[in-house]
Every structure is written in C-alpha cells, then in structure tokens.
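Take a look at this single chain, the form predicted alone, given in structure tokens.
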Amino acid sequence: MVSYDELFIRKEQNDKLFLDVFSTLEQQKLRAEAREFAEKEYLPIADKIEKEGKFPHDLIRKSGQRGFWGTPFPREYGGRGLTTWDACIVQEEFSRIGAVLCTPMAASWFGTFPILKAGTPEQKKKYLTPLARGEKIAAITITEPNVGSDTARMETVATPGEGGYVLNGKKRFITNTGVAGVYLVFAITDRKVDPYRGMSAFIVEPEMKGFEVEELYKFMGWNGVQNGVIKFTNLRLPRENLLGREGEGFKILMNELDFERTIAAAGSVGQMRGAFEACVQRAERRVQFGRPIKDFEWVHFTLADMAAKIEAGSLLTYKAARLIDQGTQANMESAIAKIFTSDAAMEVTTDAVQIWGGDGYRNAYPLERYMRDAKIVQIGGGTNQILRMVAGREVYRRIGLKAPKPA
C-alpha cells in the first residue's frame, strides 16, 4: 500500500494552493467532511478494490450512513438538504482518491434526481427516502444497443394497457447494474408522435418479473464500479410507477442531464487534483542529475500548466452548480464544463504518468487508474463531441439566432 504522504500534500497545505473564495464555511466542513472519509476509508482499501474489482458493498454503505448520498436531496426526505454546489464537493473529494466511491454513488443521484424533480408525493416516500439514506442505490437507463447520443430514437416500449403498462428492451452501458434496487427506466410509449413528446419515464424494481441482468461489463478502469446490460421481457409496470406524466420522458431526461454532467465535472476535477498532489511531492522526492526533477523545466512548467486547469475546471464547474441551484437552465454551462474539465482530465493524468516515468505505468501506484478512470468522462453523459454541439446550438439559442443544424 502507497503511504499517504507519497500521493497527497496535506490539507493545510491543498487550502493555501487552492484557495476557496467562494464556499461558506458550513461548505468548507463539508469538504472536509468528505476528505477524511475518503481518507480514512476509502485510500486504505483502494488498491485492494483495483486488484478484485468487486463492487465494495462495505464501503457503500458506510458512506450512506454517513449521509453522503443524500447530500443534495430534501430532509423531509432523509437527506441532508443541501446544495447541486455541495454534492460537486462530495463528488470531487471523493474522485480525489479514485472512481469506485464517487461512480456508484452520482450514477445513483442521476437515478434519484428525476424522482424528486418530478416524482408524486407517495412516490418520492417510497424511493426517495431510502435513496437519499444510502439504504437502496439507484441506476438511471438511458443508453441502449442501439441508441447513445440520439436519445430521442431509443428502442425501449413501454406499451399502454389496463392497470398499467408493459416493458420491452433492452439497455446498456448502466451504472450500478445487478446492485440497483431502484432503475428509472425511458421508454417509448407513443410511436404514432414525435418521439420528443412520445417518450415516458418509469420507475422500475429489480424483483419485477420480466428484469433481468443479462450481463456485466468490464473495462480498461472503473475496477469495482458494476456496469451492464439489463433486459425487460413483458415485465408488467402499474400505473403508479409512471413518472410524471405520458410523454414527458424526454423532458425528464433533459432537466436531468444539466445536474449529470455537472456532477461529472466535479468529478474531473477531483481526478485532477489527486494527480496533480502525487505529481508535485513526485517532483520534490524524486530525485535525478543531483536535484529534483521540480527543478528541470518541463516538470516544472508541466505542474503549472495542471494547477491552471484545476483551476479553470473548478471555476466552470461550480458556476453549472449554482445556476442549476438557482433553478436557471444550465445547458451550455454544464455542457461547457463536463468538455473542459474531462478534457483537461485526460491530460493532467497523462502528463501524471509522464512525470513519475516507469512507476506511473506500474498498477503499484494509482497514476496510471487515475489515467484509465478519467477516459470514460469525455464519453459518458454524452460524449464531449456532442456537447459541443449542444454547447455551440445554444450560443445562437440565447442570442435570439437560428441554431445551426447538426451534421
């Protein structure tokens, strides 16, 4: 096991580098709060859970119990009742050490949001609260075999009938797979309308009969993260499991993505900063020609060039955050930041590897997973080649112009 003060520079020390001119200070706690968990209980097993790759149950819930998946939800409703900005500190400081905390847990508040935005009263009783305790973990399905940015021509029915309706499809690529015990399903309800408002969104448990885990993924990262494909076959779905109203689906979807890719943003930037510490006592430690490498040029301009995106990426990220707590659309804000900070992600854990040489590509040491972990954020909640179009659509959209027509 890596010691701490091999990877990280002390906390007195990451305040006076990174100075926070905007948190209150319940929010300084807060982040505080997070960097001891992840700290305490989170870096001791890491590499364990790297090697196995099984989903720590364990770990999952004592962080429930610690209230931190019910970070942005309602009291009322067993969560702490704070802030979009509050859960983007919990998710940095967590993906600070790595994915497999952070990952099951924002896929689970992108399950969760939808049900408090527009859930009924008896539904977010029923899901809401034990979702917001960290007693169940939430999936939200979107992506299917055939269908990724083009949300809108999903393949997934939900076809209408007595008391109900009934499911049939099949979706991928979904986070928290076989360890959800709540899925917020999109599906088609309306093949005769425009598939914008022939859309619905459903509230779907694991022990209906019909759902079935036909397999589990594995990837170039993400060890003991749990993704995969689930299957509906006529799995019968009663009315009061409808989210909001019939054909509303796509509008759920889209009120959702803003918080997503926000979440997913804080997420980078918590990557970024993990890298950029071990980087910088690697560059105080290590020691070739006589001196630090800090001395030599390259390394030394390469930490500064990190610093600047951390920066930068922290910047843009909490601006989403406190627009969508404003109840301000945020499209282009979100988009914006998840393209940046997944972006610069890539390069700051790249350039990590560079800089501890022969021991970054080792799996002794976390820079090259934190490489590996950062990839998959330029990809998931739309890819960053469609956010720039969505980003780009939107510049027109708020200045009263045309939106240029995608290829």
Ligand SMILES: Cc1cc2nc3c(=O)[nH]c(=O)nc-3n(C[C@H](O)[C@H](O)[C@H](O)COP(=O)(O)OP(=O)(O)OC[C@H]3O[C@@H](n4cnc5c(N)ncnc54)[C@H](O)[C@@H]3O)c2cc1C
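As the structure is a prediction and not an experimental result, all values here were calculated from the model. Think of the rigid core as the biggest set of C-alphas that the two forms share within 1.5 Å after superposition. Positions refer to the first chain, counted from 1. Compared with the form predicted in complex with this ligand:
Residue displacement note: L19 has its CA displaced by under 2 Å between the two forms (rigid core superposed).
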Contents of the next structure:
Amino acid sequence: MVSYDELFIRKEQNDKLFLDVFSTLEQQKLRAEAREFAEKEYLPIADKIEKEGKFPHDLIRKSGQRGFWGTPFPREYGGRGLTTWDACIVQEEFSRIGAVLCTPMAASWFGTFPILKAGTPEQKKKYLTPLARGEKIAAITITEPNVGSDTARMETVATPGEGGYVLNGKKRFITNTGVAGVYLVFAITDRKVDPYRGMSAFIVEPEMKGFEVEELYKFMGWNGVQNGVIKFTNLRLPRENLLGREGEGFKILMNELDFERTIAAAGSVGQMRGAFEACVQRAERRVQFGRPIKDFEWVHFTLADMAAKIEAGSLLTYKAARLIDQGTQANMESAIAKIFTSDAAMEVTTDAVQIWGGDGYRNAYPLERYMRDAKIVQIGGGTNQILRMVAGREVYRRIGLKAPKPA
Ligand SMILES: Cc1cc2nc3c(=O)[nH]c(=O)nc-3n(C[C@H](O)[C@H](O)[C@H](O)COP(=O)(O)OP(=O)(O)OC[C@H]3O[C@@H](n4cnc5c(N)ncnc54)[C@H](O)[C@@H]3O)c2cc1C
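Moving on from the form predicted alone, kindly provide the form predicted in complex with this ligand as a structure.
Following is the full complex, with the preceding chain placed first.
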C-alpha cells in the first residue's frame, strides 16, 4: 500500500512538469518554503484532522509564526511586504495538501484586506498588525440567512446614533466563526438610499456585548475548518470601528471580492495539483491486465487533461493576481479565474477518484476528500452562476454592449 505522504510527487518531479516561467527567484523560494512547511507540518496530521474534525490551533499558530499569514501585507504592519501573486503561491501550496491550513488563512486575509485598503493608520496599527503577524484570525461576514447571492439586499443594520452605531442582525456561513478575533461586518446604515450607497463596513470584536456565536455548521468537506452563524443583538459599535466612510461598504466589498476570488482560484489550482500528483504514483504502481494502468489510453489522456486544466488555471489565476497588484480593476479576470479553476478542480478531483478506482472512494486516502473539498469553491465568494453575470457584465462593458438588467 502507498503510504499517505508517498502520494505526493517530489518537488523536482513537480517542477519538471509545471515549468515556472513567470516567477522571480524569490517567488520560487517562497513556493519551496510554503511547500516544505505544508509537507512537514500539515501532511503528517492531515488524516487525523480530517477524522477528528477539530480546528488545528497548533498548526495555524505555527504557520502564523513562520510569517505565511503576513504574505500580502506591508512590513510596517507586521507583514512580509509581498503581493497578491505571492499570496496565491502560498495558498496553492497549502491547498495542495488539504483545506484546513489554507482556508482559515485565506478567510482571515479576506477579513484583513479591507482594513489594509480602507483602514485609518490607527485601525491598521490596532487590527492589521496582529492579523498580519498571524497572532489573530479574521473573518469576513457578508452572507445572511435570507441573503446569499443578493448581497445588496442584506438585512443586518447598523443604526447610527450618538458616538457610533447599534448593530443588529445575523450572518451565516462565516468561515473562522468562533476562532476569529476580528470580524469584518457589512451592514446597512441607511435604508433610504440604495444599498450601493447605504451599506457600510465595520470592525467587530467578539468580546463586544451583543456578539454571539449561535451555531457551528458541519459540511460535506472542510473537516477541521470552523464555520457557522453569528448574531448581533444591540451591539454598540464605537464610531472608530467604521471602516472607510459611512456608505462606502459596497465599494469596499467589491474591491475585496476581486482579491478573494483570485485567492480562491489559487486554492483550486492547489487542489488540482494534489489530486493529480496522487494519480501519477497510482497510475504507475497499479497493475491490471498485466500492465500499469498508466499505459491505458483513458488514464494517459486523463492525466494530460488534468495537466492542461492545472496549467490553464494557473495562468488565469496569476493574471488576475498581477492585475490586482498593479492596482487595475480585476473583476472580470478574478471571476473568470474562479469559475474556470473551481469547475476544473471538480472535474480533476472526480477523475482522480476514478483513476484510483475503488480505493479512490475509500477514506483511507485523500482522493475522496479532495473531491468533497473542491465543491465549495464553486459556491463560496459568489457562486459560479453569479460570477458568470459579473464576468458577462464586464465583457459587455468592454466591448460597448448594454448588459441586461440584473434580476
Ligand atoms: C463552506 C462555506 C463557506 C463560506 N464562507 C463564507 C464567509 O466566510 N463569509 C461569508 O460572508 N459567506 C460565506 N459563505 C457563503 C457563500 O458566499 C454563499 O453560500 C454564496 O454566496 C451563495 O449564497 P447562498 O448559499 O445563500 O445561495 P443562494 O444565493 O440562495 O443561491 C442558490 C442558487 O441559486 C443561484 N442563483 C442565485 N441568484 C441567481 C441569479 N441571479 N442567476 C442565476 N442563478 C442564481 C445560485 O448560483 C445558487 O446556485 C460560505 C459558504 C459556504 C458553503
């Protein structure tokens, strides 16, 4: 039987196949560093975490101490001073092993990114610094029981009053629920105007009176990731916890989503690589009809299709990352990157189970886990249906066609 950590092909083999022609030497070193950390610290306990389903506090703390959480944040606030491109490299390498290291980090980045972009120097010092150092975890809270894709119609309200706001409402599906020390919350501050001008963003701390974790969710995958429902009841928020100006929430959210979708796409690329690599070993070692199964045409062509999807997904992801790093709007590119890579990851991980045959379906190996974990990326951060609308609108805008009115 192939041991769990033998499933992954070695770095040299990997690099021979997926030639890296775009990264700098520093980026190649970062990739090697992230891969080494994930293989040494995460891989040996990935199976245990999957079975026990407990949030891996130690692993998360170690990854923070090693500086990975600070990858896309400035040095002056405790980060590594690197880029979205670099963050994608780390995300891809962590995701190659599984979801439990990359997901809390990515969700924390999503809650931190708006503070970097819209925070005052005081807010950055107070919140961004411990987040970039990996000493605290953040969460981004958009989705509600009655409002998923249609974020503009959110029901959570922050009523302006003396010295600040009173927050009431419920958010669900929040990744890092219960482990986050900073919650980036979007709420309506003015019902009289449309939500594009009436939504604001806030920094909420779980110690605040009126904050409650109502429920933790269980999923088909993501065992070990914490996600659930948060309730705000007459939570008094001081004015200094408003992020950006009142009414700027929708703009802040749209800006964050380009980053979020690009990082999510990098996660899907990592999943595809992990599943692909596990198949390479298996195809060589598994013998049927007197030959290794790699010699059968379907297996050969499927490995080629997998490699094509990984290559194409990487190119789309790193293009979106490059645009974000240049400060160029990347709503179409990030949407396309997430649509393509998450759909491709679903196909690649399903084919990987098939190449492994009955063993692919066993939970003794990570193949079925990859398949279950791949699914969420088609849903989170805007479903792939909504992202087709986002990309389609931008395609029409760029070529001068009038987009259809949203439903
Ligand atoms: C594991 C997990 C982690 C998550 N993490 C977070 C998080 O950290 N923070 C956060 O705020 N949210 C999070 N989410 C929520 C996620 O972003 C939403 O689930 C997603 O946006 C879809 O919303 P919904 O589930 O309410 O589906 P709905 O909006 O109810 O959609 C249901 C279906 O209808 C389709 N649909 C809806 N409108 C249209 C339309 N106009 N045209 C075509 N099809 C349409 C959708 O594509 C979907 O297939 C997470 C979700 C999951 C499952």
